[in-house]
Structures are given as structure tokens and as C-alpha cells.
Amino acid sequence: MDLKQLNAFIAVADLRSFSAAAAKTGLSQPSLSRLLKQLETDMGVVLIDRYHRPLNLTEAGSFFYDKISTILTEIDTVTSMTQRLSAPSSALNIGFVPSVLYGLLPEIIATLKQFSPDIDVNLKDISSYQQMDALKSGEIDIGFGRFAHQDPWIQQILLRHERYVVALPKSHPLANVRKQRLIDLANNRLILYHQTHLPVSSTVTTEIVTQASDELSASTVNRATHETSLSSEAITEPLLHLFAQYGISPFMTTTVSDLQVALGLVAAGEGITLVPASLQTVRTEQISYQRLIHENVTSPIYLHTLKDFVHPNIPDLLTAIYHVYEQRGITYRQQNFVSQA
């Protein structure tokens, strides 16, 4: 068994069709149904049923598909990894959701570039999700998301939380309400566009509950507690989970690609939407944004890295951050990146 099989085998795996797989590999046909049916010679089980269109694999094919396509993913991950740890690049490569860059991280650039002049800095916009392949592949060195992540390869610190405040259309009767309460805006359709989803946990801490207790009635705490212990764990839309937190199911929902598009509609007055409060100076002449009264609605910056290779300009990164983050008063406490390399 070698690696040459085993891409092969991936390959008419995921494409179904020798021909395809061939033109993925750069093999022949010959060649392919050559490897393939060696791999199976020195395992001694058939992978790939041969014998209906489009090809499928067989039960033993399955299981070893989902087995190895894992090990193989590891596999070019360390090779990666080992050619960056050998010749970093000059070039510090930052990921980022967009909902950063409305932010501080323009701020965070320039002054990383004061503290060091010659940094080479590229700036990539991709989803918190996405960072993670990112990462591993080499495209990215550090990502700026806003999700936490549980993945052997990958560490993160978390640098703040911001809160969100509610895009209102300008015409909408709560449009000059300076706090407003998530019980007031459930009547109103509310604009979703996370394409990433949180991993919740099965269970509402008491902070959250205790809370609701202050801010809402005593017929919608029992309800939030009754209802969040039931359902929120399945909610893993953020702007969805942060309403059930409190028991509260919006009116009606609708679903766009981005946040831009969202805050585009509501800016057209079909709906408000949640956003950080770095958003709040998009569209302002069509757009009123107001406090939320709740303050653990929220959301989290995190940084991410792998955890056996870290940057050297990294350290720079930070130091730019944290230094950002004292000029504007900004509560944070001071982490580092661990390499393990």
C-alpha cells in the first residue's frame, strides 16, 4: 500500500468515475485501474463496485473512505507544515471575516506596520470555517474569526467580546429607542447570515436565566427556562440561539449569504437584523442602530493559528493588538500563541 494507491482510491471515490479520476490525477486509465486494483490485492477486500454506473464503493470501500481520507488530509497537513517550519515565509498571510474589518483590524494593521516597518502583510477575506482548512493548507498564518473551533491542529485565544446592537430600518417605530430588549424586537422579521453555526451547549447557565429574571417578565422567564432547556440546544444559528436563550422565538426569520446583504434589507426595511457594534457606521442615513439592553449578547473575536507552527511575526500581531486595545480603553486580557514545534 502507498500513496499513489490511496490517491487514486480517493479520487474515483469522491468523482464515482475512473475517467474523472484519471484526469484529477493526471493518470491513465490503465494506470489507475492498475493501482486500484493492487490496493485491493494487498488488502485482500474488493473497495469499489465495478459493476453498476455511476461506480460505487462497496461497504468495506465506505468505511475505509471515511478512514483514510482523514489520514491523508493529516498527512498533507504535516508535509505543509514541515516546509513552513523549514522556510517561513517573509509574508505574514491574515485571514479575517468582513465583520472584523469594519472594526478595529485596519487600525491593528497600520500599527503593526509602525512597530515593524518591513512586514510584508496580505490580508485574505474568508469564514471562520474556512480558516480552518486555511490554516492547514498554508494559504493563511492567523485568522481573525468569530467562532470558536475544536480541532486537533488548531489553537485559539479569544481577544474580546463586542456587543451586538439592532440594524432598524429609520422608518421602524423602535427606530429611536436608545436600549432596546430582545422580547420587543421577536414581532419583527429578523435577517440571518451567519454561514458559520455555533456548537451549543446542552444546558442554559443560571448567569443567563438570572439575567432574564431582571430584564423580562416573570411569565417569560418561565417560559425562557422551560423553553431553553428543551430547544436551544439545537439552535445553532447565533442570532437564533441568542433569542432562545431568553425563550424567545422571532416572528419570522429570513436567510441571506452575508452580512452586507442583510443590512441591505434592512436598510430596504424588510426586516432588522443583530450585527457587532463596529457595524453600526454602515448605511447610517438608511439604517438607525441601537444599544441592546442584555449584556451577554455578544459576540467573540478569536484568533487562530495551528498549534505546531507559529509565524514569527505573530508575536508583532499581538503586540499591535494589545496596544490598539489600551488607546481605546478596550478590556482584554493578555494572551500568547504556544508553539509546540
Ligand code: BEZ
Given for the second form:
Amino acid sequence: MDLKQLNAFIAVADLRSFSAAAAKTGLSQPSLSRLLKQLETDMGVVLIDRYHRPLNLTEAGSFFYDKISTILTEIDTVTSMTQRLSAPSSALNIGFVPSVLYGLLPEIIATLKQFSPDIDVNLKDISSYQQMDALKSGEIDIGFGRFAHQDPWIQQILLRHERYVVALPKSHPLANVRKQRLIDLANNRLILYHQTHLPVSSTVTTEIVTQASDELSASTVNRATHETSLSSEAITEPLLHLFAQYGISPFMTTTVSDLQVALGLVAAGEGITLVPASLQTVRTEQISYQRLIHENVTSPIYLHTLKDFVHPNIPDLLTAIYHVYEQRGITYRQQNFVSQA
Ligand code: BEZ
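Same protein, different form: I have the form predicted on its own, so give me the form predicted in complex with the ligand.
All chains and molecules follow, beginning with the one already shown.
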């Protein structure tokens, strides 16, 4: 069994067609068929049901596909990491979710450039989940997101919790009410905008609530965890999940593609939403931002990087982040990386 055979099998399994797989791999169709036949003969197992169109995998083939595609992705990751270890890129490639760009990211980059004037930084707008693959492929060296990820290749540092604020149209009856309660917002149309949802499994959901409540008292964490299993087990949309922790289900929702669109709809009087506090400078002519009384309605900010390869400039970036936090009086708990190249 060799890599050529395995890659040929994955291409056919993905595309369910010998001709499409041949075009994708750059092999001729007879060579591709030969590689697959050799693989099946070596294993003594039929992987592909050739008698139906489109092609199907046999039961054994499906099992093999699931397992072997994970292994091939790992081989790609290890290859790319080894290349980066031997010659780290001179530029620091940073992935971020849009909400951190409105917050401290520009100031953190400016501080990093003061500490290391020669540094070359590339910024890439990329969702939390996509950051995991982008880290493994080497597209980015570090990612800032708002969700915890359990991945054997990735290490994460919880930087801080940022409070959510409610964004209401200026004409809304609650627009000038300070310290709002979620229950008082339940009769509004809630605009949802998250691209990444919480994991479905209740164990992981509970874990995320616990992580998100890291800085709260034990009793608050227990309450949140308990109510999660009772009322929000299957609610994976992050804003609905926050409401569900208080046993509230907003009476109407609208889902849009991103945060900017959500705030545009609020500005147009189409509903309300919750956004991390650093967004409260956006569209202030039409939108009123108010704090919530609930201290645990927060959005965490995570730093993600590979476990086995930390780009040489990342420790300086972490120093710049903590420097900005100190200058602004932001509470944080200092953490470090597991390993540094
Ligand atoms: C922050 O707002 O804490 C933050 C934003 C971007 C990168 C790191 C931290």
C-alpha cells in the first residue's frame, strides 16, 4: 500500500467518478484504475462498487475512507509543519473573526510593530472553525476566534471574556434603558449572525458554557451548566443559547450572514441583537448600545496556534496583547504556550 494508491482512492471516493478523479489527480484513467485495483488486491478487500453509477463505496470502503482521509490530512499537516520548522515564514499570518477587528486587534498589531519594527504581518478574515484547517495547512500561523476547539493539533489560550451588549434601534422604547434584562428583550425580533455554532453534543456544550463562565463564581457555573442540560441541549446558535440559559426563547428571529448585516438591520429598525462590547462604536447615529445586567453573558476571545510549531513572532504578539490589556485596565489571566519553536 502506498500514498499514490491512497490518494487515488480518496479522489475516486470524493468525486464518485473515475474520469473526474483522473482529471483531478492528473493521472490517466487506466493508471488510476490500476492503482485502485492494486490497493484492493494488497488489502484483499473490495472498496468500490463498480457496478452502479454514480460509483459507490462498499461498506468496507466507507469505513476505510473515513479512517484513511483523517490519516492523509495528518500526513499533510505534518509535512507542512516540518517544512515550516525548517524554514519559518518571515511574515506572521494572522487569522481573525470580524468581531475582534472592531475591538483591540488594530491596537495590538500597532503595539507589536512598536516592539518589533521589522515584522511583516498579514491579516486574514476567517471563521473560527476554518481557522483550524488554515493553521494546519500553514495558511495562517495564529488565529483569533470566539469559540473553544478541541483538536489534537491545536493549542488555545483563553485571552479574556468580553461582555455582550444589546444593540437596539435608537427609536426603540428600551433604547435609553441602562442595564437591560434578557427577559425584557424576548418580545423583539432577534437578529442572529454567527457563522460558527456550538457543538451539538451536550457534553461539549456544557463544557463550553463552563469555559465561557471561567471567571464566574462556582454557583453561577453550576446554574448555567444545569440549565444547559435542561433547556438548551440542542440549541447551538450562540445567541439563542445565551437566552436559553435563562429559560427564554425570543419570539421571532432572523438569521443574516454576518455581524455588519445584523447591525445594518438594527439600524434600519428591523430588530435587536447582542454584540460583543467592542462593537458599540459602530453606527452609533442609528443604534443605541446598552449593557446587560447578566455578568455571565459574555463572549470569550481565544488565541489558537499549532501545538508543535509556534511561529517565532507569536510570543511577541502575546506580549503585545497583554501590554494593551494592561494599558486599558482589562482583566486577564496570563498564560503561555505549551511549546515554542
Ligand atoms: C481582544 O479584544 O481582547 C483581542 C482582539 C484581537 C486579538 C486579541 C485580543
